[in-house]
Each structure stands twice: as C-alpha cells, then as structure tokens.
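Here we start with a single chain on its own, the form predicted alone, put down as structure tokens.
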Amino acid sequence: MSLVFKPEETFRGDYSYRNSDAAILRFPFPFPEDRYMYSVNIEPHVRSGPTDAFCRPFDIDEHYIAECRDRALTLELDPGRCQVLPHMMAAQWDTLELLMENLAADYPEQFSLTKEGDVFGSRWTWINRPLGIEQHFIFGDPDTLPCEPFEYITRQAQGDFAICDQREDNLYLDAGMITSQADWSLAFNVGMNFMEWHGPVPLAHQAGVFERALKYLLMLRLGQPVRRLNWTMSINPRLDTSPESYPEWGPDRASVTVENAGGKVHLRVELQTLWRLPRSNAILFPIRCFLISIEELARVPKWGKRLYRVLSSLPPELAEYKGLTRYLPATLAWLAPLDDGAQLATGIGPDITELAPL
C-alpha cells in the first residue's frame, strides 16, 4: 500500500486537516440503512470490508504523521491521557508485540521489526521510518525503552487504545492511551468495569445491548479479533474532544450556520476492534478515529442522502447524548438539498469509484 503523508496538517488552531479523494472513498461510513439505533453490531475483523479502511488489522493512512504529532501535543499538555494500572505490564508487552508485528507486516515500506527471539529477554530492533525512529531494546525489559511499552507503541499508532483486564466475569478498563476520544475521560473511567464505563449511554441499556456485548466479549478467543463501528459528530476536525479540553472546543458548537455547516460539521467514526492478548488474557480495544466534513462526505451521493435520513430520524435522546442538539437543525438544512428521495442500496460502501465534484 503506497502512502503519501500530510505531516503539516493540524487538528487544532487553524484546522488545516483535509481528506484526499482516496481518503474519502476509503472512509468507514457507519450507516447501512436510513435509520439508526444502537446495536451490538460486532463482526469478525478480517482483511476485507466495504472500504479499504477495514482491510488491515491496524490501519494507517495519509494522516498518520500529523495524528502522531497531535497526540504528542496532547500528552505534553496533559500526561494523564495515558494511564496504566500497575498489574498491566504483561498486557503492555502483548500490545507492543501485536502492533509492531502487524504494522511491520502490512506496511513494510514504513516499519520493520527484527527479532532474535519471541520470549522475554530477546533482543528486538524496531524501525519507524515516517517518524524517524530506530529503537534497539530487550523484549520484556521496560528499562530499555524511552517509556513504558504501552505508551511507547501507542504514541506511534493512529487512534486510541484501551486495555480491559478480565476478572470476576467482567472487563475492567485498567489501561488507556486516550487522546482522540468523543467526550469521555480516561482519568474518570480508569478502573471502571464494563457496565460502569458505558453507564451514560441512553436507550442501549434498556435494549440489553451492553449485557449481550459483555457476554460475547468475555468469550473472545485469541487470534479471532472482532470489530464494530461507532459514530458521533464534531465541529471542526479536532481529535481531542475530551471533557478536560471542553473550553477549547465546546463553544464551537454555537458557531454552526447553514452557510458554514458543510466545512465545519464533521462526521466522526470510530472503527473499534477487540483483540484477546496472549500472555495477559486481557482484551486490547483499539478505537481508530476517522474524521470527514459533511462537505467531503457529500461527494459520495449515497452517503450524503443517507446521513440526512439518519439524522432526520435520530431519537432525541441520542441526539442529546451525542451533543448534536445545538447544531443539528443547521446541519439538516445543509444536507436536505442532497436528498432526492431515491431508494438507496443497503450497506455502507460508497458504491462509486470516482467522487462527485465539489
């Protein structure tokens, strides 16, 4: 896979982030039908899918360098965005191994991993060409890395990462690198169990969604990862929409008008995968965030029409929970002219190979 990075783009300040045509076509659009309601919607994480974003275990794209730089900025301002409880060291090494092996296998032009063995005490060499990193270390010895292994490798990956420890027939959020979350706080949630972590979500609890999801995940097998999509919306292409930084991004919700909604309102999609880890038996939960303005999204006619229909029929409780209420009318007014009422094919793929003009 050939990648052309955009290292100077920004996710704050002047918000220079934009998607190329190829990035738009590979976007993981989350709505297979014209209406939306919470569901478990878990499927095997295999090397195929409706767009290219699904086709590798850990996706990187043209925004890789810029996203890693934005993560470093967030961590410099708030080091607490990475937290790992003391008993999670084995899971840290599991995560480092999983990411290094898959990134090196899928993106050999960008990454390489040389190992003298697979057991603790082996000498490894990791090369990350886009970020200019070459690291010799001993697998299992955190003193041979610049920081602990979980922080080290997740600073070099797109998306957020959580690790859930499995005990007492539950999952506990006991580690996280969280710098691009959709308005939730790692500092508040760390140590919570699965049901506590998802407590604020409306309607889904009544439908038994999280009880079914927990039962399923407790039986997750090694080597059989699964995936699902989640979504919300953001004003401007900002990765860090945490409660801690709310004063920096919250007021932007009041800035949306019908005239500027196309460029300011962004669909924010999380490709969430779940992996059983081999030594620790914990579950790694990568949360890969994709951003697209509705102006860019509208270049795929099926997606523009479907987004209008989904948002028009969204239950008020979900609109409130996702923080859409204030700017939803302007967003719908911008999207409305796109919908001619034509029947749309089921599924989330773009169903085109070339984009409509701007």
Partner chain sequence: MIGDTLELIVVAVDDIASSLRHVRLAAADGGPLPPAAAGANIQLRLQGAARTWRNAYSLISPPGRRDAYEIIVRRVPESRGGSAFVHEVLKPGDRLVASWPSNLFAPQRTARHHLMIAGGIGITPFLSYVADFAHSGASHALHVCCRESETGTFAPWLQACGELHHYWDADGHRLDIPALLARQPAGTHLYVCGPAALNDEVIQAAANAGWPASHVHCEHFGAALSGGTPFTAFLSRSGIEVEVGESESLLEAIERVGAAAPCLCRGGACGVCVTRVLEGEPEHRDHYLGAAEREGGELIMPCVSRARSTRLVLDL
The other form holds:
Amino acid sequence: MSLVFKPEETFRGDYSYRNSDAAILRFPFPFPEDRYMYSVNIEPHVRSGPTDAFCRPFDIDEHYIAECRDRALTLELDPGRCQVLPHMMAAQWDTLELLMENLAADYPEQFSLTKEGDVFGSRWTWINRPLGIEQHFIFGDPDTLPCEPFEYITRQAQGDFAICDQREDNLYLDAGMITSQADWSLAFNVGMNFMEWHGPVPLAHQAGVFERALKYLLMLRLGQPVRRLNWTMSINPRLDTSPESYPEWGPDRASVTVENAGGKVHLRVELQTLWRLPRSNAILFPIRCFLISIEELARVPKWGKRLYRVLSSLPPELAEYKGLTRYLPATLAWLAPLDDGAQLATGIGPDITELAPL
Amino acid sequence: MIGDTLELIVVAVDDIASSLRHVRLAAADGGPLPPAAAGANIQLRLQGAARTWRNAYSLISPPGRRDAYEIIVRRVPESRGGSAFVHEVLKPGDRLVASWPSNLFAPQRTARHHLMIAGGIGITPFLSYVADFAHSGASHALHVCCRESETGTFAPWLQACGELHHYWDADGHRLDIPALLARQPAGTHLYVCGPAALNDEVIQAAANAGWPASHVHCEHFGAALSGGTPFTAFLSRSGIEVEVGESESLLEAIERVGAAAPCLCRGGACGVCVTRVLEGEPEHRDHYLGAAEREGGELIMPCVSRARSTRLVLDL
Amino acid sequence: MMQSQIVSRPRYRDLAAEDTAGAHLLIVEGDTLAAGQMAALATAFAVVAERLQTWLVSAPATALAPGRVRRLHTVEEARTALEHIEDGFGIADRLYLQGTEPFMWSLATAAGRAGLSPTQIRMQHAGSLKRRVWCTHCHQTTENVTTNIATCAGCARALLVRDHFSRRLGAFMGVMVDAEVPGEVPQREEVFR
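Since the one above is the form predicted alone, can you give the form predicted together with the partner chain too?
The next block holds the full complex; its first chain is the one shown before.
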C-alpha cells in the first residue's frame, strides 16, 4: 500500500481529521455479529486479517505525521503521559528494537535501520523520512538518544504503548506512552497489576474474563504475538480523550444532536496487540487507535446497519462505562434509517471493495 | 519477529568436562537469531534413529546475542535419551529444529539484590543472569554447589560475576543454607536451580525463615506445552480416526487429517475450540474450563489438552 | 463503603503476627484506637513479642502497647523514621499497619521506598473511612475527604470520588463531576465518615 500522508490534519481545535476512501475500507470494524458482549477475543497477530489494518505488526497509515504531531503537543502540555518505572530499561530497548526492525521491514520507503551489530554497545542508525529524523546512537546506551529509548521510539509510532513487567504470576503496568486513550489515566494507573488496572471495567470481572486473559498472557511466547479489538465512541476525532483533559472534551458529549451526529460521533477502535519482549521478558502492549465518523463508517452499508444493531442492544452498564449514555439516543436516531433489517454476513470485513461515490 | 520454530546448525561441540558438552548453534540460513533473555531456554528436537526427543536447555550465551545460541548438556548416567544423543551423535554441521526461546525463569527486574544458588548443571541459567547483571549493574551473588573438581569448569562464563562462592561435599566446604538466607536484606530475590533435593531444601529453608514466597524462584524445567504421550482420537461426526503423536497437539492432529476444528488463540484461553468428549478421559491443560467442567470430563480444549486414556472419541 | 465491586479497592483484614524469624514492626494510628483494641493486638502478636516493636503515632500518653514501644507525634514523623530505619529492613521482616487508609498508605509507600515488598506488609483498617483523593486533572491530592463529591484542593473543581484506588499514590481517583454539563452537580453526601 502506498502511503500519502495528510500532515496538516488536526485532532483538536478545528478537528480537520478525515478518512480517505482507502482508509475507510481498511478500518478494523470491531463487530462480527449484531450483538456485542465482552469476551477474550484474542487471536494470533499474523500478517493477514479481515481488513488491511490488521496485516502488519505495527500499522502506519495516512494519519501518521499528524498523529505524531498531536502526541508531541499532548506531551508538551503534560509530560506525565509518558511514564517509565526505573526497572524497565531492558524493556525500553526491547521496544525500540522491535519497532525499528518492523517499521523498517514493512515500510522501507519511510524508515530504515542500519546496524553494526545486534548486541548492546553496537552502533545503529535510524532514519525516519516522514518526520525528517536521522539518528546515530549506540544500542543499549540511553545517553546517545535525545530522550529515553521508549519515549524516543513511541514518539515516532502511531497508537499508545504500555509495557507490563511480569512477576508474581501477574502483569504490572510499569511503563506507558499514553496520549490517545479511552479515558484512563496512566499517571494514576502506572505500577498497578493487571486486575487493579482493569478494576473499573463492569461485567467482565464477574464473567472471569480477566482471570482467563491474565493466565493466557502470562504464557505468551516470544515470536507469537496476539491481538484483539476493543472499542468505544468519541465525540469529534479527538485522540486525547484522557481523564486529565476531560474538562475540555466532556462538554462535547452534550453537544450531539440527530442532525450533527453523523459527523460528530466517532467510532473509536483499538487494535490491541501483545508481544513478549526478548531481553526483559516483559510484555509490550501497543494500543493502536483508529477513529472514524459514523457518517464515514456508514459508507460501508454492512457496517452502518450493524453498528445500529449493536448500539441498540448494548447493555446499559456498558453504555454507561463507555460514556455513551448522553448521546446514544441521538446516535441511534441518526443510524436507524440505514437499517433495512437485511440479514448481515458474520464477520467484520466490509464485503465491498469500493465505496459508492459521495 | 514472528515465528515458532528455528532451523539451527551445529557450529561447534566441545567437551568442557567428562560429562559436560558445550554446543554452539547458529541459524541454518546464516541470519540473526531471535534475541533471548537471561534464564531463557530453547527446546531442541533431537532426531534419533528410532525416536525423537524434545529437550529444553537453558541458553548460556549472553542475553541478546543473535549470532549464536550456546548450551551445555550434562550426560545423564545410564540414559539412552536426548543427553546421550547430544554426547554421542551430535556433530558440527548437523541441523536441528528448535523452538523460539521461551522463559519460565526470568530475573525479577524490581529486585534490589539477586541471590542465586546453583547445584551442578543447574548453574546454566545463571550464566546468562550474570551477563545480564554485569551489563545492568544489578547487585548479585552466586553460590555454586558442585564437585570439587568442577569449581573451575564454568569460569569462562563467570568472569563478570560479582560475588561468587563455591561449595562441595567436604567438611568446611558445604553451603549452610539457613545461615545464608538469614542475613539477606529486604528487596532480595532468591533463585535456585539444581537437583530436586537442593531446590526443595532451599525453598523450605526460605519459608522457614519467613521469606515471602513472591521472592523465591525455582527453575521449572522443560514444561511441555502441547506434546506428550501419543493417543488415538476418533472424530465421530466425520468418522475419522487420527493418531496424535507425542510432539503434536490434538488440534494439530485434527487439522492434519483435514477435519474442521474452529479455534482462535491456540493457547487454551479463548474457549473457541471447546469440543465435546463422547468417550475417554481428557488430560486438561487449558486455562478456560472451570473445575466442575474439568471433573465432568465432557469437554476438552484440543489446542493444548490431551488424553489420559489411550483413546478419545470427540464430537467433531 | 469498605467493600466494592471495583477490584483495585484494597481489602483489609484483622492483623495477625506471622511467626517469621525477622523483626516485626507494628505501627498504630493512636487516635483511632477503640477500647479493647490494644489488648486484642497484644494477643495477636504474643507469638513474636520478643522481636516486636510497636510505634504509637499520635496516641494518648496513657496508651499501652505490646513489644518495645516508641511514641511518635505525626504520620510524617513515622514516615521519616521508616525511611531511616537503622540497617534497613530484612527479607524476613514484617510491617503491620493499623489505622485509616491515608495513614496506612502513607507508611506503606514509605516502607516500599525503604525496600519492603508489599508481600511483607499487612494492614487492618481502623477509625474513619476518610479518603485521600487524587485529582485526575491537576494531579494534586486532597486529604480527609468524607463526601462522595469533594472540592479539589489544587484546582477547586468538584470531583466525583471513585472507588478506583492506586496503591502507589495511596489515593482514590477524583474526576470532575460536571464536565459534560457545567453546574450539573449531584447532592453532596457524607459517605466516608
């Protein structure tokens, strides 16, 4: 896929973010069926999937430059969005290596990595053409980078990143670069174990979802990453929906009407992957966020109809937890006319290869 | 960095003591190997004339080395198993299939001090620990119990070791485990790897002294992931009978004969492959089924679980 | 309100000495002591009495305690004393805390800095249910919160006090309650008395 970046688009202020037709068709739509409920929907993260967004270990798309700029803005306002506990240095280098190797392999026109050796102490050169970066550094020596290795590389990647240290048969959220989260605070959660960190999620604990997920993740193997989708909704294409900035974006939830819902209400999908890291034995948890307005989404007829069915049958606890309650009625009213009641194929693919012209 | 098996070539074999063989392995295609952490092991598929062994060995090469993996194999007396194969048959140029590195014995990164106790060949995981700690600057001490004649055997891998002590079976040279464990500061993590008797003694002594269990670690070697004793599965709906080999999972065997078997995680967690058992007794290895479902014996997760009985009849 | 569906919320249980070979330190928030409580503690710690030190913080001068007793005036003083404990803690030592949540977590986090693992610390809640609240917006903490809605000491926003708890901060999460519709603030109720 050739990449044409849209460096000027914004995720705040005038919210000029839009998806091209190609970006719509590759969107990781999260609903294979007409109803949604929590499950351990984990599958191997292989180089294939129902849409193109699944097909590379670390996905880059047309929004790359604009997203990196938005992250830099958020970090300038609040450096605490990146936190790394002191025992995570090996995991920081693991993350840098994994991202650089994969980005250079999958996007050779955009990135390149040259190594004089693989072990700590080797000279490496990293080139990031979209962001205009050429960095010579010594792998394993943080003083040869402008900031610590985890912050350095995640400033140049799309999506949030957390690293979990594994100990005491648990996973601890001991590092994170979190600037596009669905309303959770890294500064509050850093250092928590897996159960504490998922503490506020309703229904799933009682169903044993987290116990099973944790047991599974503790056995996650090097070289066999896994993925799952999670979703919520946002008003406006805003990446920074953190609790820190809730006073800024909270009022938007009260601004939705049936007339403006199509452009304002966005489906927010997280393609979450999980990687065993080689040197630290920690787990890297990239959370790649995709935003699409329901107007854009509905250009894929199957997705528009299915979204209506999922939202209209959502358990109220989940709607409340995801913060949808206030604008769900207007959203449903906007979507309702799209649903002709036709039976929809199982699965999340768009089932079309081209969008009808606008 | 995605994959599950590696094609390796033996680069060198070297007898470092009468029953210890050092083996150096590289990627058969000459490329870089996946990096591995301190305490990691690889499972080697050793193809003998009559049968195949799958043995796990600790990597002793410095963590992160990608040009070669090194292991040390002790010949188990009277064994006709994998260790004898490594000592008698394996030679430079031989090709082997190995798993990617996995790690059930990684150092605790939050430790303020690492206290290691090794018995005999149980020293191998600590050789990579020492290299890791030397790089990170972590405080550590290694206490080695071995034969008096072998106190120098591992010296080439221990040059960067901080505090190092050797013990052997003679008056004045034995390790006083309770005394060692009594004087350790908060924040210490204890690791033991050796014969079962030593492991048990150290774990018991730590418990007696009041060490929190969270700070005591013991290497559990070679935990099988999906292999085991062979058995027969009969797929009642499709009428196919399949022999499940010792080195494949039930799910892999079902897939091999082309039967439809839904699955997702292939690790016993997601529940997608859950299958009804019509006859036979399952050996459950999954994280999905509850205690009652396990006891009921009517469900199985073929991606990881196997059979206690010689035959299983499945509703597939 | 001590029990919650939210699993990050710590659960406390009655203190009982663990008979380990290390030193045992019991720290009690004195002004939460109820009648008979010290006698119960003396019984619970009899088995390690020889290795026990008890720190009484802001306790009445007449209060008695098991083991070697040290009297401290404030939680800050106790925190400093913990961080400067002679020879540091040993791996078999145990720390037992009794008092309000802000008291216990102030000391637990200080003990963590001194090297103690969470698995070496035991806690029993006593006294008020008051909370320390961490504001997600300005990251300041507000002490002695007894109401479901609190005014942030840092940014003055009205915060909804949630049950989500951070052991590292020793605090509950506070989130602006009327961000979506300014002024839409529910009735303030004293629920953490």
